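Read the single chain below, which is given as C-alpha cells and is the form predicted alone.
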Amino acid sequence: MLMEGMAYFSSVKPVLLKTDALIFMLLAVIIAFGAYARGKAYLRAPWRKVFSSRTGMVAAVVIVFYGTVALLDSIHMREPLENKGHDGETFYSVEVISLLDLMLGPLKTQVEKTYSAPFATHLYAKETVELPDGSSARLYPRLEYGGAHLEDPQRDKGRDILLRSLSGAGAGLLAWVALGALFIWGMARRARASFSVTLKQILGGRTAIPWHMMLYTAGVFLVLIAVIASLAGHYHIFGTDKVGNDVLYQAIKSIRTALVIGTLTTLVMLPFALLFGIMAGYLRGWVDDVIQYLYTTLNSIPGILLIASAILMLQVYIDTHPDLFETDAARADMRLLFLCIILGVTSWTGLCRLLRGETMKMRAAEFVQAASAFGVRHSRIMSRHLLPNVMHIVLITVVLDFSGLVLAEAILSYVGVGVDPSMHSWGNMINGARLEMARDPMVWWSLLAAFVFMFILVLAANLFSDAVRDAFDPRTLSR
C-alpha cells in the first residue's frame, strides 16, 4: 500500500494556488514566532496565562482540528490521465483536486441524482417509477449510494447505523488511548518521571498547561471523526443538495476557505494599521490630518458597496482575459485571494484608530522622550519602542476580528459577492438553501451543516479571544 502510494503521488502533477503558498508562509511565520516568543520572557508570560486557561486550550485543540482541515486541503495536485500524447507526453485533468479529496473519496464521489434527507435510502422526492409489470407509479425511488448495502432499509437501518457508530466510537476510542498514551510517555520521559505518575499528574489537572482538558477535547473529536468515517461510506449523513453532492463534504471544503478568509485578511489589514497608527499618534502635525482624512473618508464609503463594487470588476476582468487562468479552480483562487485584499483594504481603519489613540499616549511617556532627547531617529523610536508595547492591542484586535471575518464571509457570499460560486462555502451553502427553505417538503439540512460548522469555528474563536484578551490586556493583568 505505500508503495502504492508512492507511485500514486509521483505520477500527479503538483499545483500551487497562490492562497495556498499565503497559507503555508503564514504557518511559517507562526512558527518563527513562536520560536521568537520563547526565547523573550515579556512575550513567554502573557502566553504562558493564556495556555493555563482551560476554555482557552480547548478552544485551540478545536482550532487546530480546523486548521488542520485546511492545510490538508491545501495541498493541491491534478491526476493524470489514461490517454497519452504521440509522443508519450502526459496530459492531466482540468480538475484541481487536493489531498483533503482523496481522504474523502467516497463522500467526493458518490453522487445521487437528487435531494436526499440525512441518513436516508430513498430520494426525498416522488418519481414516476415504472414497475416490473409495466405499469408505473409515484413512488420514492432508493439512493444509489446510501444505503444501498441494504437489502430492506425500513427493518436494518436503525440496527445498522447504530452497529457502525458504536464500532466508529470504540475505533475513535482505541486511537485516542493509543495518542494519549505515547504522548504522556513523551511527557514523562521530558520529565524525567515515570509513567503512573505523569498520568495521575496530568489526568488530575495538577499541570500547569491544562493538558486533560486538551485530552479530552481531542477525544471527543476523533470519536467524532471515527463515528462519521464509519458511516459517511455507506450513508449521506448531511444528506445531499440538489444535484446530489454529499452536503458533509461540502461543509468540510468549506472550512479551507473560511481559514483563509479569517487569516490572510489580517495580513493585508496588519501593515496598514501598524504604519499609519503609530504614524498618526507619534508624528502628529500634517501627518495625522492626512491619515485621519483616509480613514475617515474609507469609512464614510458603506463597506458592502465598496466590496460588491471590486469583486464585480474583478469578475469581468477574469471573464475577458480566461487565457490567463490555467484551471476553474485558479480563476476561482484569484476571486478568493482577492476578496481577502478588499475585507483588508477596508477593514484597518478600526485598529488604526486604536493605536493611534495608544501612540498619543505613550507618546508622552519619558522612555519616548528620553529616546528623543539623544537623537534617535523617528523610525527606530517607532519600530523599537513604540510596536513593542502597542503589540498587545494589535493581537486582541486580529483574533477577535477573526470570528468576524468568518460571518462576513458568509454574508457576502450570500448576496452574491462573495467567493466565486464554484468554491465551497459556508456563505455558498446558506445562500443555496435560502431557496430550498421555501419548498414543500423544506429542505433544511444544507442550512444545519454550515450552521453547525461556522458555529464550532466562531465559538472556539471567540473562547479562545477571550482568552488571549485576558492575558494581554494591562488592565486585566494589573486587577
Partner chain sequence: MLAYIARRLLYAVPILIGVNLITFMLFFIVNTPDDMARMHLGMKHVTPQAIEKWKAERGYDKPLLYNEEAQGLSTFTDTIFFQKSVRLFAFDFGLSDDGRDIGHDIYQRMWPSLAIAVPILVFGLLTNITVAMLLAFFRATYIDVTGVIMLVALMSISSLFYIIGGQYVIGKLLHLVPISGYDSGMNALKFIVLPVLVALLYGIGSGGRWYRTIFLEEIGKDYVRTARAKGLSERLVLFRHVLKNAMIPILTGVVVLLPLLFMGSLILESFFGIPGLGSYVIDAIQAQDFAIVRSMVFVGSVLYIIGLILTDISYTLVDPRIRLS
Contents of the next structure:
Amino acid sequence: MLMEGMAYFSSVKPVLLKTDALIFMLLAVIIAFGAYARGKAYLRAPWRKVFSSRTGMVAAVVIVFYGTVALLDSIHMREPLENKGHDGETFYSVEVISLLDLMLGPLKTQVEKTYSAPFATHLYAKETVELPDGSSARLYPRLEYGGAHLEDPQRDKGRDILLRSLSGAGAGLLAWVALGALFIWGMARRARASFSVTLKQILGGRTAIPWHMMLYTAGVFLVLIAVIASLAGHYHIFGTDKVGNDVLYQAIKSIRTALVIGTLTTLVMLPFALLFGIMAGYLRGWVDDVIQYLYTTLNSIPGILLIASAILMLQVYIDTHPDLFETDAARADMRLLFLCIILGVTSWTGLCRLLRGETMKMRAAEFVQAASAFGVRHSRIMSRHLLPNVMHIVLITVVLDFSGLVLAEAILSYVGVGVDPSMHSWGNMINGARLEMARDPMVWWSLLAAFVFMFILVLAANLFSDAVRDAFDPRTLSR
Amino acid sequence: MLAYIARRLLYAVPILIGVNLITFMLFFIVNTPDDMARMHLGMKHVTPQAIEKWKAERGYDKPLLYNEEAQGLSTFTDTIFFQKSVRLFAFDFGLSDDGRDIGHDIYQRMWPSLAIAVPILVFGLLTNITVAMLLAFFRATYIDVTGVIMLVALMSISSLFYIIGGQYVIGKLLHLVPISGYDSGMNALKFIVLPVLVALLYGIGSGGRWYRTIFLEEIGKDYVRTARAKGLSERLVLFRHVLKNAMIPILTGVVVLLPLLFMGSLILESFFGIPGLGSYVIDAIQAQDFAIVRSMVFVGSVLYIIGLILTDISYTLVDPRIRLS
Amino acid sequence: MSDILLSVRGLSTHFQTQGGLVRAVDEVSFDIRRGETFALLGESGCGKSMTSLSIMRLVPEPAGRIVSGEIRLDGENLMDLPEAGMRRIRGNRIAMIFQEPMTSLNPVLTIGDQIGETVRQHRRLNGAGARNVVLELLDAVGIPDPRQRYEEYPHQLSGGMKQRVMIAIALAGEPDLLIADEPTTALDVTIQAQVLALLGDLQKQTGMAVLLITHDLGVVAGMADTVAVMYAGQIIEKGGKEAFYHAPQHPYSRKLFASLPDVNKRGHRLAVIHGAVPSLARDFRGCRFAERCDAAWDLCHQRAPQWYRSGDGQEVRCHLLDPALAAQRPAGGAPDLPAEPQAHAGAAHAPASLLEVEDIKVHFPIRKGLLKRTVGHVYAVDGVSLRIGRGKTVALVGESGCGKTTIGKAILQLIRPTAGSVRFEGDELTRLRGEALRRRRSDFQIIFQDPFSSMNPRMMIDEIIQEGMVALGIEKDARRRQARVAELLEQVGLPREARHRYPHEFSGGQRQRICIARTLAVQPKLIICDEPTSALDISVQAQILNLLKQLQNELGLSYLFITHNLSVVGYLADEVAVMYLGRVVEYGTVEDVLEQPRHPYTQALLSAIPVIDQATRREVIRLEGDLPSPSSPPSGCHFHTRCPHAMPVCGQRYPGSTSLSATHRTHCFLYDGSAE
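Instead of the form predicted alone shown above, give the structure for the form predicted in complex with its partner chain, please.
Now the complete complex, all chains and molecules, led by this one.
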C-alpha cells in the first residue's frame, strides 16, 4: 500500500498555487515566531497566560483542526491522464485536486442528479422514471449513492445509521484514547514523572495549561470525525445541492477559503501598516502628513465600494486575458489572492492609525529619549525600540480581525464581489441556497452546513482573540 | 470654531481629489473603456462598431486626459477625466450606464435608506447601552460571564443568517409582516419592522460587548472611587458618573456614522427589497454599472469627511475638556 | 463618649494578583482619638493606602478582600454593616481625599455638582440651600470666586485648586474622620504648604480627626500628633510624634531618618538600607525587616517579634527591645553605623569650565487658526545662563513647569534651543549637526526620573548597556564590550549576571543603577540627572545619591542635577540655580542660596519645605495663587504677581542681575540700586 501511494504521488504533477505558497510562508513565519518567542521572557509571560485560559485553549484546538484541514487542502496536484501524447508525453488533467480531495474520496465523486435532503435515500424532486415493467411513473427516484446499499430504506435506514454512528463513535473513542495516552506518556517522559501521576494531574486540571479541556475538545472532534467518516461513504450527511454535489464536501472545502482570507489579508497588509504607522508616529513632520493623507483618503472610500470596484476591474481583466491562466483553479486562486490584497488595502488603515498613536506616545518615553541621547540612528530606534513595543497591538488586531474577515467573505460573495463563483466558500453556499429560499418546502441544508461550519470557526476565533487580548492588552497588565 | 470647520473643509479638498484619482485609475486606466464595453456587450462576437456605439452613447469615446483635437480649454474639459471625474465635485453625477439620471436616483433612494437606518441607529444605541449597563452592574458575577459568552456567540453568526432566519421565522412561519418590499408613507412601517429587528439583534453582540468594555474601563477610574467615598449608591455611581463619561466615546463613535446613514445598508436593503441607496449600489455592482459605483464612491467619501468633522464638533459638545483650536 | 474615635483591630486585606496572593495589609491594629492627626508613615507598597481603603470598605473587589479584622467607629463595627449602611458612613462620618486630584474628580461634572452631591446625600438639603452650602464650602477651602468656580469643570482648575475641591467634598458631610491619602504628594512644595496649612486650619475649626497617609517624614513632622510606621503590610512602630522624632526605636525607623540627605551630611556617605522592600506575595516567617536590618541575627529570621514598649511610650515590634532576647544576640555588627566620611578626591584646584550655557531660550510655538499661524509661544526657557566646572555639581531647582527639564534636554540638543549658546569644552553644540553631533554625544549624557520607563522593556540589560557603546563606536570589539558591561554592572553595585535579564525583573533602585551604568558606558564627562531619585523611596534614594557621589569622586564627573528636592541639593550640589517660569532668579553656592536666600521666591520655596526638626523650622512664607502659565508670563518680574514684597517697578520691567557676592547673584529689585 505504501508502494502504491509512492507510485501515485510520483505520477502526479504538483501544483503550487500562489495562495498555497503564501500559506506555507505564513506557517513558516508562525513557527519562526514561536521559536523566537520561546527565548524572550517578555513574550513568554503573556503567551503563558493565553495558554492557561480554558476557553482560549479549547478554541485553539478547534482552530488547529480547521487549520489542519486548510493545510491538507493547500497541497495541490494534477493527475495524469490515461492517454499519452504521440511522443509519450504525459498530459495532465485540467482539474487541480488537493491532498484533502484524495482523503475525502467518495464525498467528491458521489454526485447525485440534483437536490437531496440530509440522509435522504431519494431525490428531492419527482422525476419520470421508467419502471422495470416498462411503464413510467412520476416519483422520487432512489439516489445513486446515498443509501444505495439499503434494500428497503424505509425499514433499514434508521438502524443502519445508528449502527454506523455507533461503530464510528467507537472507533473515534479508541483513536482518542490511544492518542491521548500517547500524549500523556510523552508529557510524563518530559516531566520525568510516572504515567499515572501525570494522568491524574492532567485529567484533574491541575496543570498550568488546561490540557484536560484540550483533550476533551480533541476527543469530541475525533469522535465526530469518525462518525462522519463512517457515515459519509453511504449517505449525504448534509444532503446535496442543485447539481447533486455533496454539501458536506463543499462545507469542508470552504474551510481553506475562509482561512486564506482571514490570514493572508493580514499578512498582506501588515508590512504597510507597521512601516507607515511607526514612521508617521516617530518621524512626524511631512512624513506624518503624507501617511495621514494616504490613509484618510483610503478610509474615506466606503470599503465595500472600493472592494467591489477593484474586484469588478480585476474580473474584467481576467475575462479579457483568459490565456494567462493554465487552469480554472489558478484563475480562481488569482481572484482569491487579489481579494485578500484589496481587503488588506482597505483594512490596514485602522491598524496604521493605532500604531501611529501608540508610537507618538512612546516617542516621548524616556527610553527613546535615552537612545537619542546616545546618538542611536532613527532606523534602529524604530526597529529595535518602537517595533517590539507595539507588537502586542499588532497581535491583538490580527487575531481580532480574523473572525471579521471570515464573516466579510460571506457578505462579499453574496454581493457578487467575493471569491470566484467556482470556488467553494460558505458565502457561495449561502448565496446559492438563498436563491432557493422561495422553494416550498425549503432547501435548508446548505444553509445549515454553512452556518454550523462558520459559526464554530468564528466563535472559536472570537474566544481565542479574547484570550489573547486579555493577555496582551497593557491595560490589563501591571508593570 | 468656524475657523476650525473652515480649515477642516479645506483639508477635505485634497482628500476628495485623491479619492477621485483612485477611482479614475481603477475605472479607466486598469481597464480601458473598450474592455468595459466588450464585457457589457458579451465577451464573444462583439463587433468594433458595437463597441464604439456603446462608448459613444455613454460618453466614453473621449480621450482620457488630454484631447488633442479640441481647442482651447476644451482640450482638458472634453476628456473622460473631466467629464466623468472632475464634474463629481459639483455633485454633477451625469447618467448611469443604462441612461438614468444618477443624481435624481440618489435623491429618490435616500429616504427609504434613512427610514431603516435611523431607527436601527437609535434603537441599537438604546439596546446596546442597556445590555452593557446591565452587564457592568453585575460585573464579575455569573450574569456577566454568561452574558458575555452569549454576546460573543451572537457576534459569531454571520449577518446573513440573521436576515434569512428573521425572514423565515417572522415572515414565513408566523406571517407577521411581509418578507420584503417597500411602500411610501406610513405604509412603509410594516416593511421596516423586520429589517430593524434583525439589525438590532445582529448589533447587540459586538455593540453590547464594546460598550461593556467602555463602561468597565470607566468604572476602574479614580473619580469612581471618589464617588463611592462620598457614600453614593452603586446606581447613582453608574448612572450619574460612569454613564456620563462613557457616553463621550460612545456618542462620538456614533457621530462618525451619522452621515453614512444616507448610504443605507447594503445587505439589509437588498434582502428586504427596500429601494434605498444600499440596494442601489448592489444592483449597480451586479449590473456592473460603473457610473453609479463611481458616483457612490464619491458621495460616500464626502459623507465620511463630514462625519469626521461632526465627530470633532461633537467632542466639544459632550466633553467639557475639549475646545477646538 | 469614649476618647477613641476609630479603633482598628487585626485588619487583614488580601489581593489576588497574577503573581499570587498579596497580603497587602496583615493584622494591622491602631486607634485614632477624636480630633487628633494620626499619621501612617511608610514607603510605597507597604500597604498604607490599602489600609485606608479597607477602613472605607472600598477595597476594589473581587481581586481584593478584607479577610479579617474589626473596624470600630464609635464602637460600631463597620465590618458588620450591610453595604447600604456603609454608605451612610462614607462621606458622612468618614471622608477621604486622594493622592491624585487630577484624576479623582469627575471630568464631566461641574465643581458645584460634585460638591453638591455630597451635600444632598448627607445633609438632606436641596436647591438653593444646597447651593449656598457648596459656596460656603468653596469659600472655606480658600477657593477665590466661589460663584464662578461653582460652574466650572475640574480641568479649568490647577492641581492645588483641585485638591481644595476634594477637601471641600470631604468636608461637605461634616465628617468625624478625614482620611488623607498622600494629599500633597502630587503637588509642588509651595502648593503643598498651602494645602497642609488649610488642612490644619480646618481641623482646628471642625475638630475632626485626620488619618494622614504619607511617605514624607517632613509632612508628618509638621502635621501629626501620633505616628505609626508601616513596613511590608504591618505596623512596626507607633507612638507620639515628639517621642518618635526625638528617638525612633525600630531599626527601620532609625535608618529612615539616617538616610535622609541634608546639608549637614555633606561629604559623608548617607546611611542606607540595603536591598528593597520585599514582595508581599511571599510568606514571612521572621521579622519582615530582618533581611535588610544591620542588627538582625538568626532569631530575627525565624520568629516574628512581639510588641514591646520602649522609649517614650512608643510601641515597637522588634526583638532588640526584649532585653532577654537582645542578650542572646551575637556580638558584632553595630546596629547603628555612624555616617562615615566619604573620601573627597574631587578636583580641588581651580575648576575649568566644562559647560557654558549662555542666555539660552527654548520657545515652543502655539499655532492656531485657519492656516496654523503661530499666535504665541510657550516660553519654556527664557534666557538662562549656567556654567558647570569639571567635577562639580550644579543643581537646578524649581517647581514643575518652570522649564528645568527643558534646559537639560536643550543642553543635550535633544530639543534644539531657539536662541543662545551651549559651549561644551569650547565647542558650540547648537551649531553641530548630524554626524558631528553624534560623535560628541558620548561626552554628555542623561539619567531620567522614572526608572520604569527609561529602559526599553523588550531589551536585555546587556543590550541596553551596550547600545550606547555600539551607537557611538566606543568599543568596536564585541568580546571587550561584554567584559565592559560586566565591569560597569559591578561598578554600580549589581551582579554580573544581571546582564542576562530584563528590566522588569529589577526594583526601582536597581533599575536606576542600570541606567547609571548605561550612561557610564560611553564615558561621559557631564551627566544631566533629571530628578533621578524622586520616583524612589527614601531608603533607596540614599543608595543612589551615595553612588552618584562616589562615581563623581572616582571619575571626576560633572553633574547638572535637576530637582525640586532642596535637601538633596544641600547634600550633593556645589552650586544652585533657582528657576521660576523659565528664568533663573537666584544663583550661588549651596551655602549662599540655602542659608542666605535673597530672592523672595527662593525664600518662600525654602520656607515651604516641611522639615523634620521643628526647632529649625522657618515661618512659612505663604505664596498666593498658582504658577502663571509660561505662555503668557506676567510682565516685568515674573514673580511679582505672587511676591509679598512686590513694588510698582516689579510689574514694569525685568530686574537685571545683581551680584550679592563673588558667587551669589539674583534678579530682584530689592537688591538692585536702579529700583530707586
